[in-house]
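First, one chain by itself in structure tokens, the form predicted on its own.
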Amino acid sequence: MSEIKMYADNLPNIPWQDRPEHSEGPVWRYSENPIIGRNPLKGVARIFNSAVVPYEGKFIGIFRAETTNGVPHLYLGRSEDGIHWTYDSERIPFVNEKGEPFLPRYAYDPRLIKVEDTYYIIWCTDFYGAALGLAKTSDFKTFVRLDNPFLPFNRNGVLFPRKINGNFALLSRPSDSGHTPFGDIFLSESPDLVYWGKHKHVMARSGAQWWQALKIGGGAAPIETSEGWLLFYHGVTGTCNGYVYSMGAAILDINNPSIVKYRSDAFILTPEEWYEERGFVANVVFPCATLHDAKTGKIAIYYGAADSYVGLAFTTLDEIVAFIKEHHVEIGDDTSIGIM
């Protein structure tokens, strides 16, 4: 019986495969990956980086789709085991508070996290440049768009699944609208999710690990465990053939996440099946969400490849936690509260 805890929900039906023979590291591909290829619905190129959640004993996720004219929507798609799924022919319709059509020019990389009663997504979008959209719905209906958090530049916000100390929670990277000079995760909070504050620094890019030197951003929604918050993000490296993105982890203080625990120096996915190396942008491993089960410490992580597909991924509580704590770094300020 672990003596670590997950606290979440129980998910008997979650999608897993177990660990294949002579596998390495604390997490390992699907042996059926990518679960979602190119061309899945009409006028549809691409699906990838995308986010799932549990919803009445199924599954229900966002979607980014990359539209056969080169621009990315939001679509919404269903399965009964969250392998195989089918989606809406159009895109999602989201409306301001007044239920009017409000859709944003283009989305990419959402994020859907539950707190409370209330589904809140969270995706990239254009505000007069990279910002953040934030949108809620309680039924998979209704769709409505909030204000933007943030002003520009920024990146990557994932909510947390709850409230901390009594406020929305919520993680990016502050970022130009191209690949950023300045690549470090920030926590800001907020009482309402209209005014924002209370930022702080959580971790940095690190050049003497070299797969997250250029920049890092969240990935998944953090899983509260009894070690703290579990935080899977991404690294980015330049290479002389460009950047790639890998899949790292780490452990966040339970009651002031600004505060790195543990984190590891070691990836714990990176580019080397043919889906994660060749495809519209090669050399792409980047997490965008879980499904975890509290009773047994399964954890599934779905992952955009290669900006053309969708990978998913296994680890459990137990294993990947003792990955971090074994391969622990600290790494510049992590450690602190993260002000100055």
Ligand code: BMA
Contents of the next structure:
Amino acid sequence: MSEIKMYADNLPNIPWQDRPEHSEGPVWRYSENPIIGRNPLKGVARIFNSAVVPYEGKFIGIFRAETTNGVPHLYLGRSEDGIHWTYDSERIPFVNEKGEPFLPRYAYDPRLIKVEDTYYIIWCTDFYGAALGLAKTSDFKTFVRLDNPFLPFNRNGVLFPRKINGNFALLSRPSDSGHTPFGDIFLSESPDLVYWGKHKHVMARSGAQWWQALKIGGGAAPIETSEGWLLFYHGVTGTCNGYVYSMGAAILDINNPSIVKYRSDAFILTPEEWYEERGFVANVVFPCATLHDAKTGKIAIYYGAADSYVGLAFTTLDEIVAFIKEHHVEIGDDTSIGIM
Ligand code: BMA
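Here we have the form predicted on its own; I need the corresponding form predicted in complex with the ligand.
Below is the entire complex, every chain and molecule, led by the chain shown above.
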């Protein structure tokens, strides 16, 4: 029996495949990847970087769908098994708090997180440049978009699945108006999702590990465990041939997630398969969600591959925590700013 506990629901129908023989590394891929291929529905060329949750014994997802005019929008999908999906034919009809249409000009990299009885969608939208959009739903029929809760520029936001010390908690990566400068993850708090503050620095990009030297960004909503918050994130390196996105993992302090307890020096997944190395943007693995089962410690990670496909990878709580601890490295910039 594991000594490490996952504080989450049981999910006996989690999509799952045991570790294949001869596989090494903390994470293994689903043998039938990619689970979502090209042209998945009319008017949509590619789905990737998407988020799923368990819902009423099945699964529901918010998908980043690149429409055939090249602009990304969010679509709702449903699945019995978390692997085969059907999608609504139209994009999500967001409304404002008065119930009037409030559609984003573009929308990408959604995360879908249940906090108490409400599901929150956070994504990158247009607000005089890239900024975070936030919406809520309790029935997946009405999607109420909050009134521009964040300033530009920020392309990467992840909510924690419960309030911490009474407040909602958000990981995000502020940046400038260009594509990449600034590359660290920060923590912000809010009592009501309207007013945000108490910002703290969490994790720095790191020149010592080249795979995450350029920028890092939160991935899936952190998983609460007896070791702390387990975070899957992405780390980016710049090569002569463009960016390469890998997957990393860290454990943050449970009561003050701006404190990094452990952080793996090594990536846990990097582009190696054809669907990760070849596509609209080559060499991208980009985690956006996990399904996880508290009883068995099984974790299924959903990740975008090459801005073209959705892949699924697996690990267990014991294996990933052991790996992170074994490869733990202290990165000076994680502790130097913001937590004094
Ligand atoms: C980032 C985001 C992601 C994308 C990645 C690689 O800036 O736009 O959606 O997967 O670039 O193109």
